[in-house]
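In structure tokens, the next block holds one chain alone, the form predicted on its own.
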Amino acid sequence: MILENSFSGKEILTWRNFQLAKGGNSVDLDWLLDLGGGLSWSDLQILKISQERNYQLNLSLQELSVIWMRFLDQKIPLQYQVGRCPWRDFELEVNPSVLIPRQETEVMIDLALSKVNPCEKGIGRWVDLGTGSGALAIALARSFPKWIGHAVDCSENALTLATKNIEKLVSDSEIYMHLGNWWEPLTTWFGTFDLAIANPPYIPKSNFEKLDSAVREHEPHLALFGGDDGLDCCREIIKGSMNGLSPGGLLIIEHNCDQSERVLSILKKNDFYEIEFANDLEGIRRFALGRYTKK
């Protein structure tokens, strides 16, 4: 009995070969087949010495093909035409109405792990602002096992697809969903933050043009752009942090590679102390850390 989507592994190489000339690149490709058809990339290697044997795929040749022109035609990126996205050790549901997780971003919970020991406090308090997917709370969640979490984002839908994934991936978490701007609706907690997490929007709106279209034309603005110069949201941040952070709690934030020196400098003169920056994956200054302590 030949089952649907079942093909062998010259059609799947044949059919490989043929996208491929039609553009993009292998990595992109092979991404697709493995999350969106369910084809590892091991099994694909296998594949290749093996073309005889029949694979089973989520998806049939035809609807990969369909996506694949999309993404080349229209730039739909992949992640939202699958609707998932792999980020650190999980994998998230994805959408339009939220930023796809970069694999940068997720530094941040290796930094917040070598600032802050997870059983020196026993049960803390850490607030991810600006959820999104819920990629940093789910992180979050999984390395501070014992803290009370919260997670805040100013759009309802992204709050929504937020709450999917946490409930999916770290039920078992005590995790506290806000829709709100920042820390505004967090005012009843404010004092007691012992860790503060943000990657919020800092492009600045002249830089709209420069971004590359699948971005520009398909992720949302509301997490893309901040303000002017880019800092709006992450003077909203720190400014709050004042208030929400407990003594000495540790604000770790993300920024634009241009934008170092004029973070740490809003640190500073909001008294922070103990500032320091931090790099990306390709050694570019990405992040900000500085912990506050209230006169």
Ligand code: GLN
Given for the second form:
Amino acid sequence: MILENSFSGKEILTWRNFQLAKGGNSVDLDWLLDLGGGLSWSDLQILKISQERNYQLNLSLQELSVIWMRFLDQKIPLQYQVGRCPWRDFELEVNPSVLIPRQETEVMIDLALSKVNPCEKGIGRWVDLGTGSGALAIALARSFPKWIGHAVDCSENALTLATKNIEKLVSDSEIYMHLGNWWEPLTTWFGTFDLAIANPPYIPKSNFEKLDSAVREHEPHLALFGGDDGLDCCREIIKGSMNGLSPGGLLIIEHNCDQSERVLSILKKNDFYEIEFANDLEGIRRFALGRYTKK
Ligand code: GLN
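The structure above corresponds to the form predicted on its own; please provide the structure of the form predicted in complex with glutamine (GLN).
Full complex below, order starting with the chain above.
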């Protein structure tokens, strides 16, 4: 019996070298072999010493070549083509209506866990503002299993995808989905959010040309650009937090690499306290934190 998409190790290695000769790098190609082909990095190492054996892939080498060519020629991100993206300890479905979840954003969950003890606090309420694929919401639901969650997005397509990811990955959690702008759909729960988290669009409009074309041409501009200085959404979120947060509630927000001082000063001006910054995995100031109590 000949199995579909079954290839010898030798065929796969020859294919891999041929694709690399066209361009790109082995990290991206091996990501495609793993996420698209189902051949993990460790499978690939075994394959190198057992080349005569046959390996079963999820897609044919021909199909993988098409994806690789679209990645090289049209810069279509592999994650959109494969339709999936690993993030923290789970895998999300992604499509061009949402930003591809970035590794640096993973840190926000560790920051939340270091600032709020989910057990000590018993039941609480979190919100993910601008949820996109639902990445932060899913990780929050897993980290704060007894809490009630809310996820907001102004894109209907993004909210549909986030709902799908949430139903698949954290079906037992109590999470309410809202279509709308930042805090706007949440007025009913104002004053009750113990934790608000947001990775808003923060790239200044003027950086458009400087962006990598894979990002600029394929990721949703709605999730990328935050007005002239990049901080339009950030200001709106901070303002809304003053009504939305419970007494002493915590806001964690992601921003661009050069916006730390400005975001911290917006928090300070608005009487947030325990204001601090945190670095991303590359040591760049990427997050601002602060608590708020309404007077
Ligand atoms: N970090 C993303 C990038 O640099 C931007 C995400 C955002 O604007 N929130 O492509």
